[in-house]
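First, one chain by itself in structure tokens, the form predicted on its own.
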Amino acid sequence: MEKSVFKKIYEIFKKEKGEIFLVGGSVRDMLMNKELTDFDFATSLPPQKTRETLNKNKIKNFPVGIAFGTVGAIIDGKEVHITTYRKKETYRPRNRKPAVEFGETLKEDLKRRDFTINTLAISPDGKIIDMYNGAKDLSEKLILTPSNPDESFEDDPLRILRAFRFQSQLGFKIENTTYKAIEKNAFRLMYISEERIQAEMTKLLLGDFVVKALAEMMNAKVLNFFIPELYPLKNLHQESEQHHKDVWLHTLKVVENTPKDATLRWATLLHDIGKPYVKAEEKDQIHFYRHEELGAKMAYSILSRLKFPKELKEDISFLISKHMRANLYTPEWTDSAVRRFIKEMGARLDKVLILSRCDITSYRKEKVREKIKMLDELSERINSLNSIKGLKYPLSGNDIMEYFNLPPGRLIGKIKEFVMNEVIEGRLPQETKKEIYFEAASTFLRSITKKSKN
């Protein structure tokens, strides 16, 4: 199907005497034998002329960013992007949109790209155009800029994060000169909009080589400019006797253990950020009491700073606040305790259990096996009590006010919670007739009325 896309595009533009090439990540992925998900073309035609050409050939198209030279089109069910040659694009401080200077040649367009592995192009006759040794760097698994790295990172500081994002996705090494320029220019990330940083970091966190990228980012002090809260984790030891692993190395291990899910990976990255501020040593033992509570608050602040949507901030912060709960499980937990745990975790239960499992790291394999065994047992008990998941209040506030002819107030909430608690404890059945719940509520109401009189 890809060949038919290329053929149509090339034939259409040939009739208009317009140059057009498949470029960038599309060519890189082809050479790496990856399935193409992006179809990016560069053309000599200006954006309006591109649209006219597509319209003339009855190709559905739409403006993606006309001011920036990009037109989108649908060909054989595939979305393609066709962009006019650019000579330069510069991102102004705190601005998501670049100032674009259009070019006249393919060479100019390729030179302004972020890394040499993205400067490759394919001509209509199938020839690979390689002006900046992109194929060589691709084979050697190197990430470096096609032009002076200082100038490249000044034009668009987000390229600093993109270098690590490609490292996370591809496992490549950042070339030494480029790496030194990253260290030198990392401060420029503070001029980038938070939305762009958020998007790039999320892609980075989902890479196969995420640990390699995060470790390099910490060493280059890149993280300091948008998540400085992570830096104190380095060299913060968790155990008095064994100083081989600090909290940052533990964090990397937990991220590595975590499935490729954006919510979970952000939660694991930030799950221990509260530890440096609550560290205490008692009887030669190091403790981090309630670090999860502080960490959840700090994470919410970080995610707000990075302009995350409210729902995602709440999900990630909740997971961090509860990441210790499941690992406190013992076989002594009663069924009521398990039911309460299920109810407390709510719709996020599965992710809490995943995060808890990923958080088990130790140099002692028997310790890991023991904790995993406990989590397996907890999961089995949860499955046996599965009906409590998603349980709604048996009686609503309106039910209680209407039945007892009571006004709104705290008493209604107390009665509501009492009935729910009776169901969780197993003393009342689930999904039964409301009369049974009203009877229990009546008993509770009489008891508290009697106490108030005494």
Ligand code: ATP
Second form
Amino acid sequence: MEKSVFKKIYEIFKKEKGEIFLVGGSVRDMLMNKELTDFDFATSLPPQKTRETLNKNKIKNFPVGIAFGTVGAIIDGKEVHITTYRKKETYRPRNRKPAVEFGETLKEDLKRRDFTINTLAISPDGKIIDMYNGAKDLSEKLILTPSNPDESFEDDPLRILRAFRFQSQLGFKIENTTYKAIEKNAFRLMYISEERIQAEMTKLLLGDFVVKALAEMMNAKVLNFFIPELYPLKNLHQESEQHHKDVWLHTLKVVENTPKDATLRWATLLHDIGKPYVKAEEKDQIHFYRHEELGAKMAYSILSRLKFPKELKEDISFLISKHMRANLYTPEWTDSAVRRFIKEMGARLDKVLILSRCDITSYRKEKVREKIKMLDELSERINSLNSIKGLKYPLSGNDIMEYFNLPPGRLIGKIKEFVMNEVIEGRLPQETKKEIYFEAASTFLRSITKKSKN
Ligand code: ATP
Ligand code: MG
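Alongside the form predicted on its own that was just displayed, please also present the structure of the form predicted in complex with the named molecule.
After this comes the whole thing, all chains and molecules, with the earlier chain placed first.
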């Protein structure tokens, strides 16, 4: 399948005397025996000519970023990207988008790439082209720039973040000279668009080696230039005995425990950021009252800064605001307490429970076992009451206005909530005739009108 994609492309371009090579991440992943998800090609033909060539051969194509010289095409049902050779690009802080100039040769196109492991290419006859030592660095698992790292990071500071992103995905080491240049140039991340940072950070958070990458980012003070709120977690101790993990190490542990899901991983990364600001010591106990509420607010503004869509911001900050709830569970909770918990968590219930589970990182084994046991019990009780999860209001506002002949107003909402609550608390059945609900609503209405008369 994949071979046929290459062959087809190569033949078509050869007829037009265009050079074309498979390049970048595609070649890297292929040499690492990974399944290819991206097919990136580089060509000597200008974008317009690429499109004409594809059209001539009846291959569906579309502009992806014509300003960047990229054309998308569908070949054998796969989307491929074909980009015209480029010259080294310099990132201009003022307009915050790289300026693009097309290049003449494959060599200069490969030279402007971020890391040596991304400079490999495969020629039409299947030969590996390795002009910047990429194969060796790939086998030695090293991340380094193909040219002077200081210049490279100045040209496009996002590469600093990409270095850690590849470290997180591949488990590679950042080579020393490149690492030093990262420390020196980290401040330049202040001038990168938030959208680009967000995209790289999310990929980074989903990597297999995320903890190593985050730990090094903290040490290199890279995080400080786009999520400075994380810095105070370092050396913030939660137990009077200082040998315990600080909040940053705890956070890393929690991220490590978290399944690969962007919402969950962002939530775990930020779940304790409120702690530094509410630390209180009482006798020999340390408390962080309401850190989850403050943390949720802080997370919302961090995510706004990074231009996250509203829904994701709301999900993540909701998870943070509730991350303490499930771990407060005790067997004394009544069924209605469990029902209220289910209702409060709504559609995010499953994720709240996952986050709570990941948050258990104590050194003391019995403590961990005890807490997990409680969460298991809570989950079991939730499952047995599960039908309440998608509960809709038994009576709608319209039902109530019609039945009692009332005008719209706050009273309607009150009655609606009352009936719902009776169901949640188990005093009214979940599915029954509406009359039963109306009856309960009448009693409630009488009781409040009586109260207001007195
Ligand atoms: P992924 O598997 O996540 O797509 P990738 O290596 O393909 O990883 P992309 O962001 O898709 O990464 O970029 C494709 C290629 O373009 C890279 O392999 C690299 O050669 C080059 N590249 C991308 N971004 C930059 C950059 N900011 N500076 C230099 N080269 C870059
Ligand atoms: Mg790619």
